[in-house]
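The chain that follows stands alone, in the form predicted alone, written as structure tokens.
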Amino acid sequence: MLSMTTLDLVTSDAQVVGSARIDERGKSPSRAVLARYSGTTPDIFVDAVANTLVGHRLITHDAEVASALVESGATVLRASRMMVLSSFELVQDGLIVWKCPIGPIQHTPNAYAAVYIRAYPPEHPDHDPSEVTVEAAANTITTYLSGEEVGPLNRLASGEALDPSGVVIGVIIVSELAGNDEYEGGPWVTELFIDPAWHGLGVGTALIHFAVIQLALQNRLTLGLAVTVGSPAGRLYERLGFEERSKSWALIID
């Protein structure tokens, strides 16, 4: 689980006008999700921002204040939508009609790095540049799995695809993610990454209706997730049912 702890933002003149609340993992660059206070204009709080936390990964929810950021040079790392499906009408669309096998995860990082890396292409609006070695990509996908990075692991509804000669082409990692202002917290789709070769055949919707299936079998019946303004992904997850919850903006001071 995540390990935070809250810091005032303080203007010039020794005014408090907001709160940010830090991970202590120790990451680089370390990340910060921004509170502004009642009352404050953007500005004041972005100056409040910028003298404390420049080189931080900053995230906030409050769509002026990341306008204000950018505006006082902040560069937008990602913006993203987060969405949830609330009511799990899949499941009575009948079964998964599929030709390949899918079903729990079961394989290692290892075998799961080389589909992630294919996945997310230089041109990918999600690709990171840290992440483009298997040892890398490997070690994201760890943290995952492990709780690490996200909340700890709903293995039944994590799933992987298959070609028919047994080779993983998709994967799905579910998480339990804690309650926060946005989300209520519960199931949470950390990672859906399928290979590129695979795209348009249904392996992202049928790796959807594995985790819905499974988490309905646990009665859990919501599941939440991010994606990247302007991912193709997110057209899939409109189509299945998720709506737009609130936006959010990662940026980061130089």
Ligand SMILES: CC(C)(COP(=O)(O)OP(=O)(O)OC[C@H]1O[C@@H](n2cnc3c(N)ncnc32)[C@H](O)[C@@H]1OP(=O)(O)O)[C@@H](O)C(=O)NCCC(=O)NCCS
Second form
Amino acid sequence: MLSMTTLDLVTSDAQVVGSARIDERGKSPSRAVLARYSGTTPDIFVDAVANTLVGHRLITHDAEVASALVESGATVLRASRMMVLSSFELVQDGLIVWKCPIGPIQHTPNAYAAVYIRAYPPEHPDHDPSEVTVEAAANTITTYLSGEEVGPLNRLASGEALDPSGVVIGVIIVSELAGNDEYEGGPWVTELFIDPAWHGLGVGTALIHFAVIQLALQNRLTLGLAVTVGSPAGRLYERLGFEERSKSWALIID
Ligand SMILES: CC(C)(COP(=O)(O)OP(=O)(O)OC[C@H]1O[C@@H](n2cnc3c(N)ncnc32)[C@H](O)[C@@H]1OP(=O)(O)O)[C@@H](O)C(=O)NCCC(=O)NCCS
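Starting from the form predicted alone above, please write out the structure of the form predicted in complex with this ligand.
Then the entire complex follows, led off by the chain already shown.
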């Protein structure tokens, strides 16, 4: 169920110093996207956040706010880079050779779940301990495919890679992200994951090529994504020409 509310952020002496858009869809804790009003110092803003939003997953694109939150005792859950590939061309110099079959997504979330779990082992910076069973991982993937989380699925640009016997070894899920203050919106890589047995063999690159070709055929010439700071996937995106637009932080005050 879609549930979004906007709260004023108020200091202990009743000044309104910003707002928070609370998104109660999906996972707990609910997300609170922070906006600081101009003229408010990070410290005063953080006092107002601490008055109102203990226990929420706080999202900010503001480096000063992130650092003031950390100084006040908040824990960083994730730092991520928003990256965009823009103005790509359909015709390139050489042929693109894919080493395994790549095509539109056709399998069920359950078929993707086992690959997803193997792609995000405990040592991965995006590992989520609540997603280690096939059922939990399939639920998460279902929310991406249904459009409930992130935005409507771009089915044509979403693809899967198969091994020679037809078993799924990789998936790219592309959604249509609504515009916000940080990004104008458009096609967005919601997930990209490859079976570790196939890492480093060009499958991830091939799935991004697939998405980009499908998007170019729809006359859509940008593709955005967020990657966790420290994830090796960042190198892949840089090599493919994605450029960093902004950073964001997810934090929690316990
Ligand atoms: C990131 C990921 C999708 C890359 O897929 P891949 O098929 O291994 O990618 P390719 O073979 O096309 O390209 C390899 C690139 O990925 C990066 N990479 C990430 N993890 C890697 C691994 N375990 N082995 C080799 N390369 C890896 C390397 O930087 C490499 O870049 P390089 O060519 O400049 O050296 C895959 O490693 C994966 O599923 N990781 C776990 C899930 C994840 O982090 N998804 C991204 C979320 S934003």
